[in-house]
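The chain below stands alone and is given in structure tokens; this is the form predicted alone.
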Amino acid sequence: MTLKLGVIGTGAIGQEHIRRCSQVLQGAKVVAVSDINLNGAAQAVKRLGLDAEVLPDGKQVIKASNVDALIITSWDPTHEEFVLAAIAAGKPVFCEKPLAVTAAGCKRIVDAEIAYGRRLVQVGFMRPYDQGYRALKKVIDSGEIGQPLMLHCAHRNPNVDEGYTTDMAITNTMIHELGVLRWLLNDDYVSAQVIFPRATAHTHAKLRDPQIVLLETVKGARIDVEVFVNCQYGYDIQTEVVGENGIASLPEPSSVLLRSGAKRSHTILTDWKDRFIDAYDVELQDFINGVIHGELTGPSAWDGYAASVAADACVAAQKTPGLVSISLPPRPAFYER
């Protein structure tokens, strides 16, 4: 069986997903695309050598009779509308993070999926598919370092543009940590606090950068996440887990050790697409396989909702010096399957 995909959103990540579904992965082909910039969508289809129809609206892609499943990579505020439409059409949908821009929007998706009666949604949290994170989780789950007590994390980008604002450090950037750390620890969050150090000279008026987010989990672990999106030197993801009996750290991406010019060095990646390129491949192949076999097993709408509940609290904590509580309802039995 060849799964026929419709892609809504042909920006950078949309084009990457179209490329991998068409040239790298097995069992699927892209047959329809749409974007608010129709000319850009048409150029992307031509550049990638696709035999795919360019439709003027995402809803038409969802309704298209030749589309079996959807990939949503459009502007964040459109995610909720398109995911709900896909559920109403009974079509499986892979939605890039965030699932919706608010927890309330994610909850509407959760409710719609439960009402439909079958899992149709997978959220684009790719880090659980990354070999490094999988290796780190294996060590934690083995008990080798004992119970996790503290986590020290960093999410650094070389730079961001003028449209990037303070809240986006949570909703667009740290949302990855909020998703993967729940999975890594098999735990949920109970409080958040945000601290702003001295601002970098490389930021702009609408962005307080860097910032440090402090989290506490249900089981009592303490987490600090440094979000620094104008670090200049590269794209750098760090996670160190301090356990009762030892410390485990996320492996660095593979690179050649270079001795040259009186220096000993490793290359640091500068593009997030390169850092997690293999994880993106694995997660989308998992989605394709799940749709074909009738059972999605990747990050669920509930995972998207839980991360968004925490994100809402972190955004609130940006505006107050104290702790903000995080209250997540019990996980529905629907998502225990």
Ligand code: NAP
Given for the second form:
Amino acid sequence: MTLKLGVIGTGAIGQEHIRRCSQVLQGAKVVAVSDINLNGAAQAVKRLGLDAEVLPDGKQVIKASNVDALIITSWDPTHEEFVLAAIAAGKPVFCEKPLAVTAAGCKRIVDAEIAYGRRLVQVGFMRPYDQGYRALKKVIDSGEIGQPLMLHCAHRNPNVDEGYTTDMAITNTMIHELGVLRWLLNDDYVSAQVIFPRATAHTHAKLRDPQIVLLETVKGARIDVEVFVNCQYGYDIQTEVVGENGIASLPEPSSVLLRSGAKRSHTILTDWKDRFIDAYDVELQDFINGVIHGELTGPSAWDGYAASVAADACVAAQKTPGLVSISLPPRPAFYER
Ligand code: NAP
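I've shown you the form predicted alone. Could you give me the structure of the form predicted in complex with the named molecule?
Entire complex below, previous chain first.
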């Protein structure tokens, strides 16, 4: 069976996902696309050599009779509406993170999916598919470093444009950390605090950069995450887990050790597309396989909701000097792994 996909949003990651579904992965092809910028969508179809229809809006892609499943890669505030429409149409949907821009929006998706009665949604949290994160989780789960006590993390981007605002450091960037760390620790969050160090001169009027987010988990681990999106030097993701008996760190992406010009050096990646390129392939193949076999097992709408509940608290904590508590309702049986 070849799964026929509709893609809504043909910007940076939309084109990446279309390329991988068409040229790298097995079992799927893209048959319809849409973007608010129709001309851009048509150009993307042409550039990628696709035999796909360009439809005037996302809802038409969802309804199209030849589309079996959806990939949502439009901008964040549109995700909820498109995912809800996909559920209403009974079509499986892979939605890029964030699932919705607020926890309330994610909850509406959770409720709709439970009412439908079967998992239809996978959220684009790709880090659990990354070999480095998988290796780190294996070490933690083995018990070799004992219980995790503290985590020191960093999410650094070289720069962001002027449309990127202080809250987006949470809803668009930190959401990756919120998603992957609860998976890594098999834990949830109970409080958040945000601290603003001296701002970099490379930021702009609408963005306080960098930020430090402090989290506490149900099991009592403490996590600090530096979110620094104008760090200039590269796209750099760091995670160090301090346990009772040792410390485990996320592996660096492999790169040649260069001895040249009286220096020893490694290249640091600058583009997010390259840092997790294999993980994106594996997550989307997992989605395709899951749809074909009738069982989605990747990050769920509940995972998107849980991350979003924490994200809402972090956004509130940006405006409050102290701690903001995080309260996640019990996971419904529907989402038990
Ligand atoms: P982008 O390059 O700006 O692409 C978003 C596209 O969606 C743009 O072409 C935009 O058009 C279009 N769009 C906006 N509203 C739409 C609507 N109502 N219907 C259809 N298309 C619409 O951004 P991106 O970097 O590809 O990001 C897209 C999504 O993927 C975001 O939600 C982002 O958070 C997520 N993402 C995830 C990762 C990851 O690591 N998992 C990485 C990157 C991005 P205009 O440009 O004309 O507004």
